[in-house]
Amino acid sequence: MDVWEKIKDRLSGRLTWESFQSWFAKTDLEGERGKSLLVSVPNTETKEWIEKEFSGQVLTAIQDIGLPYEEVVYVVAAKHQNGSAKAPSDAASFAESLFGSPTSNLNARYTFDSFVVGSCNQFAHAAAQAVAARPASSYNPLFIYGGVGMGKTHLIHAIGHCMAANFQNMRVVYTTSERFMNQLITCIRNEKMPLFHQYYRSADVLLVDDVHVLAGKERTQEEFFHTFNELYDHQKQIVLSSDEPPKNTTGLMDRLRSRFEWGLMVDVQAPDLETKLAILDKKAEAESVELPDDVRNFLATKSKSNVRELEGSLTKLVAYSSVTGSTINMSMAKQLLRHLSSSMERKVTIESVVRAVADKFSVQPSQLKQKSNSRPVAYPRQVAMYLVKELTESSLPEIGRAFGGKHHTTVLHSIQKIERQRHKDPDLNRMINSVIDSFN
């Protein structure tokens, strides 16, 4: 992976899939000139748009990775310098220009083989594999939801790759809600709606990422509603992903919400420590780098409960190591990723944890320090004790004193209880991860 590919990898985690595919997917490293990086782009429009809209994000990505370049110079590739292709004149060329091939937007890296399975995503992974093996047989639609960077997009792409490989006669169409909306607008403007309907409603499998983006967009929802009905009525498989379940998505039409809930809804939770370690191992193996155990543990314990950020941190280390020729070690990790430890060490105190937990349970912080053992107070107090132990260096006696003079054995019992329940209760696990993330 050359330096520009590393920068693109970083950008792919920050931009929408639509934006990345439209402006960066077809760019390549041209060379270097001092502290300038030369990048070839397919046409003048791409060059001007990247310079206008994404120059800041590109430079930020370079700084995050630790590369020595101060600017990026975009050069129109030689084969395109005589002018871009003429605007499509007939329906076939218009459709090809607007939609491309159905599976062209699938990310080659997102397969089932590269997906790390843990307790946080085991059910979602099993459901995705079941749908990929027997489309439209049971789970239709399959609705995958969870927080940003948890692996939803990875799963939906993996389904697409698996189906395209195993059912070659099936027409597998992948899109994002943003792309669906932009294509709809283009077809309305150019009076090409029959082409839009033909493209989407002739799919055997429709994979749609980020359907929460449809919220509040009535015209797009209306079109998606009819597309959904057409495919569902003809027993075609539909797979959707969203940052939240349909019932929590404000601005979504009731009749669309109800259809999203017809099939199986599965959530992807934040990874636990074991899953984070496994993710780091797999990515390190893919990058052919040796990751020392202390660095591995540092990344897993200090990062947020976000797979994308976890992988981004490792990518930054690998890129810096490659550019400088240095071996990855703990000193390098702490220097390059100091934001992982400094922000938490600076902000987290017993009092801040108490306030955060009290807010989650709608109680007063002072109530968690009282001697009351009523359920509305005792359970949040146990969660707070657990989080204090996780996020601070406080000893068991110190924690006990902070919570109304509790004995250290009581504190230990509370911590162990919440640790066990966290692995069994998805809602509790999600809430704990939410509090941890709030300190980053």
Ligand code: ADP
The other form holds:
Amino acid sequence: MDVWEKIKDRLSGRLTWESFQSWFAKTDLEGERGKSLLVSVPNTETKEWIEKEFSGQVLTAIQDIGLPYEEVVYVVAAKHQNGSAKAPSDAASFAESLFGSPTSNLNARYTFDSFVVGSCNQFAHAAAQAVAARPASSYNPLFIYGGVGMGKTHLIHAIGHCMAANFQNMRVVYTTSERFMNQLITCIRNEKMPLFHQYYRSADVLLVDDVHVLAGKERTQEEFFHTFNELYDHQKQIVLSSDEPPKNTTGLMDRLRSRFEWGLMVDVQAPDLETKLAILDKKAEAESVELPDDVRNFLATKSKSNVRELEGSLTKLVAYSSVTGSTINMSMAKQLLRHLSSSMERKVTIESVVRAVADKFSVQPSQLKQKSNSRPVAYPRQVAMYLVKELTESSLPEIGRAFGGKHHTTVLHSIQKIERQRHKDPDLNRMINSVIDSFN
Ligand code: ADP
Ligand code: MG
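Having seen the form predicted alone, the form predicted together with the ligand:
Whole complex next, starting from this chain.
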């Protein structure tokens, strides 16, 4: 990096991305003369503009990095003098094609308005709104985690839209960890690291989706660590999403993990029935389709606890009905979504539930069905009884008999206890949902 590149790197952190791209991206070091630095610019317009608007900032940048220059002389580059002034420089067009415009990556459908709030996501939603209203003053970073298809990407885009609308001077940058990594690799290969730094470090708000993808990618984590620090130190808002909490992500550098945990961590959980119904209603309304009650219940109760799949089922129905010109009804739903109804008809048995639960807790199925009340099996057994009640038609006395000859009031007591805990304990809730999903 020559001295001018260093100065530009410094400037990029101080100027808006747009200013930097318009005026400095196309400038190069020409040489030095005593205490003057000669810098080539593409045209007289740039020369005049920099001299008028940015000379103070340029000198400050020079002092900040401790360079000995006292002035910068801008010269219009010969190659640009004859009409080619309008042609973008390599750096600018490279940046344009690699990064695009910062918010163009936001999906217009993912807004707060289209997000349905339920008990499974209300905390995450409230935190996202707080951050969007008062960036960098409430929770920094905000770390949103939860299973696939639970609405993390939706929330993070909603924050982006909201901030871009409320704070028009802020540079909101959204990226996925995958894209961050690919851009980094391209910039390293093409010796364009200053561009990479300029793009990310000039953000006022950085939204990074799917940080679990960074696991095991050391060079990318290193770069991300520096980006994080630079922004955090300048009180810029950072929002991250991941499929799992930082402590569960193996292959993450400890110093990055600890930073992820600095702010607020919130999880989004699988939607309960009520939320699924509300999501269906919202989507049906957005598509202007009428969803009969039985179809609506069929979709919500039979789909997995994953909003993406729920949406997929509805989309399939809507498409079919519009192509065939017939209105949505139950027989159409059953026929199109056979994979859902077949699971309804497939019998879940006490045996299969016991096997699934034993598997989750790493105990033997036979242990769950014995009378013993030793601590390690008593709890899994209660979970199993609860799930048998949820998933099969078995009566309380039948369940009691299957689990070592328990009285039906004991069975009821256990089921109620697990029901209460499920509401309070996200890990238990997740585990129960995953067993239920495995039968669908
Ligand atoms: P994740 O990033 O957690 O895997 P997404 O945000 O991509 O999940 O969500 C999957 C799909 O489900 C998206 O189309 C999203 O709009 C929708 N979705 C998820 N949660 C909700 C919700 N609470 N309200 C409305 N739509 C939702
Ligand atoms: Mg996502």
